[in-house]
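Just one chain follows, in the form predicted on its own, and it is written as structure tokens.
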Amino acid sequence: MSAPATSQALTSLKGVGPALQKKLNQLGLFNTRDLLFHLPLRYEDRTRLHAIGKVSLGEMVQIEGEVLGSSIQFGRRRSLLCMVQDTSGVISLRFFHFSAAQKKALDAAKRIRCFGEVRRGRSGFELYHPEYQILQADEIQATDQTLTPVYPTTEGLQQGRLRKLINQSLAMLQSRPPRDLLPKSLLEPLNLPSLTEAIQVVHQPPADAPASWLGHGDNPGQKRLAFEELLAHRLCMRRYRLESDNKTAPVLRADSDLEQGLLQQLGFELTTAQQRAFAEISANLASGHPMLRLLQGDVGSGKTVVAALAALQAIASGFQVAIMAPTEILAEQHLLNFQQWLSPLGIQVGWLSGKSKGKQRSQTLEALAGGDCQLIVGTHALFQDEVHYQQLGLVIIDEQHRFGVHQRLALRDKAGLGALNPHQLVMTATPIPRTLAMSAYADLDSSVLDELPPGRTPVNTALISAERRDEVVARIDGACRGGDQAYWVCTLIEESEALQAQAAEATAQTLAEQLPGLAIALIHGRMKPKEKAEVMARFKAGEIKLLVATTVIEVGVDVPNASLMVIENPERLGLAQLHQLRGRVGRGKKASHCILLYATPLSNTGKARLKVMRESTDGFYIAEQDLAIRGPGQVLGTQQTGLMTFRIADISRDAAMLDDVKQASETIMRDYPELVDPLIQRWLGDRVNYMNV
């Protein structure tokens, strides 16, 4: 039995040898099925010819005419100019990259058909580097019957070559169509075409297709494929969740004495949102099934206190708790909080990071394995091979999007509970847009802290050009000498901590020269934990008035008296990170300000991002806008998420489908369970391993 058309080897196609196969592989194309699912970025209309005399500036046109001649032009750049005429007028074709053979062919040409964008050049209207086809003098060439796709490609692989290969795959599609995995009962109410129709219309839209198809994402074929891909992702996440629900976990009972001991230390009442979130978590912990819950809330909404109450419930039941954070500075902040809250209650709190060495490390590992260490705080070091727990009942992960799903699972697998599974609480101060929560976090229940503790003041945000830097420095000077404290945050495009540290050091030195007598200190990621802790302690005590920092202060730092922040080059950061940084001020009762000191000229994306920051302090609104501007790969960190690297779907563009996707996934799991595996395999393949299913 021959293989279906959708999984033939690339070398079965005419013209594909080893060199071309290698280029196709670079695009992630390994068989004819991949070619069919390699979707156009946009379309061009080559179904008609334009009269040369009637073309407009900026228009994409297809013209045909007589070649009047060609010549090499010399100016700022050497170019080849070819004059073309039809009955309505004359236009020039200009090539900045050309060969002697190309010039010779154009010299000898009688008629030519071209496609390109109309630009204004030295000779009037011109087409720069148009696609062209030389015709015989009396040749009549038919125009295309469908819109022409423009595909993502790679160096050395021309659009024309790629189109021919995809057209060969489409020809096979008619005789051996792929299996349509979605029942008609699902497709018809949503007005979605069959799989074969979808593939056909995506690659070869009809000539009379609406103008919106020439743009992005409005093709019904693309919608059908995006729907199926989103459905496969959700099915994968939901299946993982159902499998988890069928497993058993420790039954963790609350201890009211321990809870009261913690609450009395806090000196403030829990907000209604905190009480509600903890009630949801507490019920999960006592259920006997593994909790998979996302605790999300804006900067300063009090997630850590809720996590501490959950930890006490596990510890009261005789189990250990692991708290994992993505960076040393955030993990250290958690360590300080949990030691301060839990040590007076007689609970042993441990620390483990990649920098933990020698005797301290071996003692911590021994205390964990023996059960003496009841709560451990650390970074990814918590799931290294030599780390063993006596019985790990609860895993708390902060800023989940910085970790891969597989890292969360690795910590779960180290629990040492035999047939039991530990509970998992995932926290994020980056509110997850509803669209991402329905897809990337479809395996998690969600608790939202949607109110801030009393006494917090909204932060006023101002956008100021770097050309006015001296004014900003003077404002900082006045505020600090008047009793306020301030942050000056340095950003760099490079991820290197060494370069970031150098930039911050240079800024601190400049500010010290400009502001003599003002207590200025520096903090960055390359400092030793002890040094960072000393600087932060002095800043918190008010000894330091201006703290120059890299983005290491993004999370975890709480200095209520700090009411002014300057973020240099904010256009280099994502909205979520800017919002996190801004959340370091406004933590007391003073009116607080955040100055975004941007470099000019700003890109359109930079303008859009900073405008959102100026207009809103609502973390959920900002997260939605961040998603719209940057896309899910950037918001979540594509490499860490594994499952979120979509081939066709776009979470922002296709958000309106997600409710239908959710409903369809439940229908398929209930009525068509035999379709779950094929759908997941078609769209995720080996990446299913990220979910450990």
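None of the values given here were measured: they were computed from a predicted structure. Numbering follows the first chain given and starts at 1. What we label the rigid core is the largest C-alpha set whose atoms superpose within 1.5 Å from one form to the other. Compared with the form predicted together with adenosine-5'-diphosphate:
- In the core-superposed comparison between these two forms, the C-alpha atom of E280 has shifted by less than 2 angstroms.
- After superposition on the rigid core, displacement of the C-alpha of G300 between these two forms stays below 2 Å.
- Annotation for E471: C-alpha shift under 2 angstroms between these two forms, rigid core superposed.
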Second form
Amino acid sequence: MSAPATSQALTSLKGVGPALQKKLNQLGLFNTRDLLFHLPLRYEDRTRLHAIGKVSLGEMVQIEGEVLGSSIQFGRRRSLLCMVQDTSGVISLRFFHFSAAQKKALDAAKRIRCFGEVRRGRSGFELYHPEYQILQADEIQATDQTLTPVYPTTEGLQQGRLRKLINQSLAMLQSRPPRDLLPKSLLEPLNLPSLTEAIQVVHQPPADAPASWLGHGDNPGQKRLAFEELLAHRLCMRRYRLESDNKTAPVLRADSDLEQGLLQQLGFELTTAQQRAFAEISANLASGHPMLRLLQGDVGSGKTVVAALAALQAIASGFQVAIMAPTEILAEQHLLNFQQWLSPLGIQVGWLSGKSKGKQRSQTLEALAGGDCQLIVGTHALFQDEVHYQQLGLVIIDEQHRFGVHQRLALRDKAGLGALNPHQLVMTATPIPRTLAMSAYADLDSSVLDELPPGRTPVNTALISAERRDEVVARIDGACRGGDQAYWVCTLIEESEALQAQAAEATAQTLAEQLPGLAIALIHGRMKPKEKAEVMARFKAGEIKLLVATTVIEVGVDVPNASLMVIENPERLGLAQLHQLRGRVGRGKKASHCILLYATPLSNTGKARLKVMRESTDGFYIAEQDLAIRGPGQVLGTQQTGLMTFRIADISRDAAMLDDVKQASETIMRDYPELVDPLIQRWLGDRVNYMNV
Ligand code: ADP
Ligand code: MG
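Okay, that is the form predicted on its own; can I get the form predicted together with adenosine-5'-diphosphate now?
Following is the full complex, with the preceding chain placed first.
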């Protein structure tokens, strides 16, 4: 954070030399201003003294009394015990680590004040390693006037030391207040304090502050700072978006003959949601400005057709389209779909993955550079250095992988459009909770497929402990003999495909022994694409009744007759992933079932999460719950967390503020445009340079 006018070097503070400066730097603190924005984790109440006779177990207490004496105890561990008495009772302080000097000082002490947690020890209630201060016999020491902050710190930097430094910076706060970037007219209706007040109250809450402040969260100072930080992030995204709106992109016009050609092949009508989403996309593509749109839709909601229609619009105008998927198997599924739909219309569909080699690869690269290949499907390989497009008009990215901003730049260079920018459509089946969408995706427009194609029946989900595995196996047997088909999904924490494949192989073998005569097959990520396709084709044809799979089946496959799914160790997966997996059943007319076969013991969080799966089949609800239970970093995955690291704000905790943040960002951009830069600079600092190309 930088605001050079009132910020000073750390070494200007009393007692800060190079060693201490280094420790502070490790915490991300580089000047006195940073210290002000270093927020407490929680508070301790040292504003009053507790009567020793009235303390209770587990309580954080401040006591003061006469030192009765101290002695070394030899038990399992040597310790120093010091007895303290006030008019209400006696309590012991216990130190497992102590120096000779410390012992000597305590021996000589007459009165002492301590702060610590009440524990049950050998001598009754005890304070282990309390913070303490030896007092003169008649010394009167005032209690603190404010709650005591406890800061995040690092090894070798003591809490008390850090607290003193922050207090020094706070002392300068009134005489050299940092610039308040938020206008009063904006803060007052929201009941948020000024910046100076916020900093003051967050570091030194008044003695009568509600107890709820002690934990975290409720402090209005913290709220104000979190609000400002969220606002800065949103402004940054919006600014990027506005700049993008001012850029130009090829004007892509729909061709109704091609469109009809596709729609007639489908054998179904588009849902209203699909029609609406495509209309939104279509308008963007024809606007002459680059589209930046997110297409969200639950598993099975039919995003692919919408993407195909968008692709046709680009191709009809003479531009190329690239469709990128995060995994080979998902990309293959798209390839099949697009070939099936677009080849009959005379469109050349190509394929490029990391595994494409030799002649196939060089031919594809040539076809892309020359413009013969109109639509290319693949993985990240689509944007490697050697790949050049003749005229890439539209990039469709499946599964919420987002291009970082520097990648976007590369994209434009690659596209071969000169000063024009390609359009971008990002598709995700992991519904993004509204809260995250508002911050992490504030620069994208959004279309939502909130309606499933007709004829689907919701999946019934049961939680069953692994101890009842045999019952589940028997149930599968019965169902398969009755004409159903089933998936058995093996999960493994390890990322290694080899280990996953091994585990699935072992499971398939056990099941085959338990269920002789049942047609069982195995599919995993280590198999060749051709082998996988073969297995899937046989499963689809009904020859295979039980398909044992790793999580590779998460994406792509569509077998309407499969109505039963067992997921082993579901507690290892994110809810979004479970939701995706479960979406593989319930695609036909039959009632479908999903059994979550969890390992015991299951943690409380684990239980809570799996219950969400049982209660809901709504991807958005599930994602919101997952976010609430696990926090945004986990839900979004590592790719996005770079954009989402906040110093103070917490998307889950502060979700209720986001509507206000959104409004405030509009107000600032309209009425106070001069504040946009300083706000972004204060909170995002150097990070902005790469976000804002
Ligand atoms: P997702 O959104 O998960 O990518 P898909 O695009 O794979 O979903 O569609 C799932 C299945 O639903 C596919 O078999 C697709 O052909 C079918 N489908 C898509 N739209 C419709 C519709 N409007 N009516 C009936 N079936 C549809
Ligand atoms: Mg899909």
